[in-house]
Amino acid sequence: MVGKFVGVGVGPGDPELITVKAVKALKAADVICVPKSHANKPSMALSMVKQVLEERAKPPEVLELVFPMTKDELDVKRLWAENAVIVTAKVDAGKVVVFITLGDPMLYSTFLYLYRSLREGHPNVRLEIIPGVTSVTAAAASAKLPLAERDEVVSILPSDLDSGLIEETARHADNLVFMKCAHRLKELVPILEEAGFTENSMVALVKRCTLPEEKVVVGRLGDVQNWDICKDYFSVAIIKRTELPVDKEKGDVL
């Protein structure tokens, strides 16, 4: 049997948003790879696929790969290279190895680090990638706020980017999506106003998207400073140059 490595996006949180193709891959896998930032920390991705795995007649091997959160790039590359060796050994033994990741494997995912290590150090490993529902599109659905209409330009940004780069990007975009942004959203307001967004520009902040504890706040950019924002890591903000309709006589949002 020829083995292969499959990157599977399991969506933003709601198990019902896992695609049919992802479910088939999970049920056929010999090994389920679970990325973790700490050995003792539970995996959100694994909890999402629990029901699918329980439906199997024979449970798969669960391989936990620890990837500590560190900014030491050399250390990160070494850790991913070591994990790539572990995965390659399973594939060479004829196993189908499925790596689960939140959202989509090709958008700001943990999978990309291992993918790059395999492509560079183990180019003969058979690879397959199954896309998943992203937090970006799921947040737009939860907030009922279109990501783009007609000829609008959308930019997706990590919230920890340099302020100058954020401002320059914002000048050329109609709509912005900030990933994992709750801790910095208030700081972004004056930067975006310098880029031409107004106090009435529409903002949606979505935390824990599609999960039972999901929280959605929609309003004006000018009101963000007054929002009570819990700094949740799993947060997405959508900011549109389009202004929120306002009753000019009363000053109320329509």
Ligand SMILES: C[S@@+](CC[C@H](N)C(=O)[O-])C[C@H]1O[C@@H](n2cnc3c(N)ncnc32)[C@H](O)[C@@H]1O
Contents of the next structure:
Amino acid sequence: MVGKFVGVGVGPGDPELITVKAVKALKAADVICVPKSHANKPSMALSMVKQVLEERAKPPEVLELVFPMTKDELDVKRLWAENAVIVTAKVDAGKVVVFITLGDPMLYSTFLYLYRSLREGHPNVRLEIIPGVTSVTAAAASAKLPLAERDEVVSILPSDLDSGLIEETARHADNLVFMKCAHRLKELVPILEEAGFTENSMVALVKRCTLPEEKVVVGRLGDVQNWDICKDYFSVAIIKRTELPVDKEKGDVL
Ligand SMILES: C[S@@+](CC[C@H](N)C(=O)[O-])C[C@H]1O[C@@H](n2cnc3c(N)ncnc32)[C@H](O)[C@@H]1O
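Beyond the form predicted on its own, can we have the form predicted together with the named molecule?
Once more the chain from above appears, this time first in line as the rest of the complex follows.
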């Protein structure tokens, strides 16, 4: 049996949004790798695939790969290089190792660290990637706001970017998607207004999309300062140049 390493996107939260191909991979895996930021913190990705794994006659080995949230690039590289050695030993023993990741593996994912370590340090390991429904597209569906139509430009940004870079990017975009955003949404308002977005530009903040605790708020950029924002890491904001229709006299959204 020839082993391989498969990065599998398990979608934004709702287990029904796991693709058929991902389910097949989860059912065929010998080992399921679960990325965790703390050893005793539950994994959201693992809880999403719980039912699929429970349907298996023989449960797979679950391998938790812990990676502390550090911005020290050297530390991160060293840690993932160590994880790559562990994974390679399993693959060399003929195992199919599936790494589960939220949303899509190729979008701001922890999977990418391991993927790079494997490519660079263990080039003989067979690698496959199964795409998933991203939180970006899921948030747009929950908020019922198109990400882009006709010739519109959409940009996806991590909200911790330098303000000048956000402003510059926003100048060239019709629609913006901010990841990891809830803690900084209010601070983004003046930056976007500087880039030509107006107080009536549409904003949607989607927290924990597609999960039972999902919360969607849609309104005007000018109202964001008054929103009571829960600073949940699992939040996506979509901001559109398009203005919400507003009653010119009362200032209310129509
Ligand atoms: C490390 S990135 C992972 C992105 C993921 N690979 C994807 O394709 O959506 C984490 C960020 O994704 C977003 N995110 C992931 N799942 C989400 C969800 N269910 N609801 C809202 N935002 C989510 C949040 O912005 C969070 O800060």
